[in-house]
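Encoded as structure tokens, the following chain is the form predicted alone, with no partner shown.
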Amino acid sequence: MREAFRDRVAIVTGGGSGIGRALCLQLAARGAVVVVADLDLAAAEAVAGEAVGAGGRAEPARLDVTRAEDFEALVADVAARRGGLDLLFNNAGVGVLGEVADLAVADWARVLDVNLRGVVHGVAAAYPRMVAQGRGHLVNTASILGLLPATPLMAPYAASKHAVVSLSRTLRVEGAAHGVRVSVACPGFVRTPIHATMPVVGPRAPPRGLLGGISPEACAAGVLRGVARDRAVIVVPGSARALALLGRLAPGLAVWLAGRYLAKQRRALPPAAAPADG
């Protein structure tokens, strides 16, 4: 799989923390050249830094993904000094949790902006250079919410999901003709700072860390394992596979265990913030 990745120029969105950074140090272990890009520049600084620090090739760059001419900009000049780019990995993200009637339209368009459009704004950066080179590989971060047919009080964020998955899936059947290739990544819970910093909105959302996962770092690994192989969609780990394959095979049985869930949440609060009927 080193061999994958040698010499390789890489940009990495939220790369400063969580899945990002792993993906950033383990593409750098593995020879790529690896652009560190985080709304937080002194978090992309600090991985670019430690993996210069073990012997690899980063450097930082600051990235809001919500504005394109910002993600054209990081693009144009990565391609220019480095004679192409070879990898993106669209993998910054946020969520919130609520169920969909505390939700206000400002917590749908924060997710939606990160989340789906901030993807779009990459690929309309990469994608038609890479078009232009014959060579390319773009990995959307989705998620295993975005390939089951119920998530309750994470709508937002299984949505803008779900949309990665189809756009991804789109991307590469259009990309195959130019030499582009184009994978997503579905990892099931992965222990990231995204679940102490996603906001909770009304009594009816599960507290934050209410669900494990793995590592980040065996995140990453499953997911280069998966790009090294060019496989279309990358499930990670097992645990996820299974969830997929059940939404897949009998979807009335997975939406009849997320109304469980849901039950079981809502009986959990306290009498005076449980919904009323009607």
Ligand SMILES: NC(=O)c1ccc[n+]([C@@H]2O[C@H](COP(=O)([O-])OP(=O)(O)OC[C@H]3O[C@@H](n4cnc5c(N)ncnc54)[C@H](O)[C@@H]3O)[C@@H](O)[C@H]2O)c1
The other form holds:
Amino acid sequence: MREAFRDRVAIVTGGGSGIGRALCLQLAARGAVVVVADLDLAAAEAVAGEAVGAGGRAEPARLDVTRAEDFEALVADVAARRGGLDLLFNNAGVGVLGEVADLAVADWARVLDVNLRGVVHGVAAAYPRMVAQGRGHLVNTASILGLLPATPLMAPYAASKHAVVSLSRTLRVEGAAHGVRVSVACPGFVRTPIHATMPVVGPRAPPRGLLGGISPEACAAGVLRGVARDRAVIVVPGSARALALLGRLAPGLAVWLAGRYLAKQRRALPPAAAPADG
Ligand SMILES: NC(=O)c1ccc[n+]([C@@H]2O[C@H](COP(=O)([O-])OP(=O)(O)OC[C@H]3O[C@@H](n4cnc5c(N)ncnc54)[C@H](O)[C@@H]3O)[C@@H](O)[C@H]2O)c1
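Cool, the form predicted alone is there; where's the form predicted together with the ligand?
Now the complete complex, all chains and molecules, led by this one.
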């Protein structure tokens, strides 16, 4: 797998934390030239510094993926200075926890802007260049929730991730003839700061923070394995693959289980906040 990334020029959005950070460090360790792009420049600088300190090649960049012009400018700059762009990891993401009844339009907008439009902006900036180069690999981070038929309490997030899965699968078909590869990463639960920073909206949302999950390093290693093998849909870890299989083979059962999960969450709430289950 080491050879798959040697001397490749890669941009990773959301590279300052969690899965993105682990992707940056592992790509740099495998010989790639990594641009750590994040809204949080200090975090990007820290990760790039860590990668360089370990003997790799990396540079930080401030990027807000919701700004199409900024994304375009970054990709143009990197491609001009580095002689092209081999890999773009559209990884930046945010979430919101709560029942749809309690969400404001602004809650939806924030999640869709980063998770879906951010990916669209990355595709718009990088894909035409990759087509012109006749090579390149786009790797979009969706989620296992982008493969499951129902995800109570996370509707905007799940909707954005379903859209990213669909966009990625379609672009893979279109890009093949141009030599451009497209993969979508669908991790299960990964222990990253996203779970603590995700806003909780309304009185009916469950407490933040679930137990279990894999490390961001294990997640990134699984994703890079899938990228090196040019997998269309990369689901990590094995337990998430089992869940994805359930969603595909028995969607009715998956929806029923989602309903049971919601009912359990509601039972745990104070009586005033809990709606009656129908
Ligand atoms: N952690 C999980 O359990 C899990 C599971 C499945 C999928 N994912 C997805 O993995 C990706 C990475 O998440 P993570 O868990 O590492 O989260 P994280 O919060 O640790 O990292 C997200 C990074 O994205 C950056 N970011 C946020 N908004 C941005 C913007 N507008 N422009 C540029 N950067 C921005 C943040 O500054 C942060 O550094 C996300 O797309 C997330 O939805 C996470």
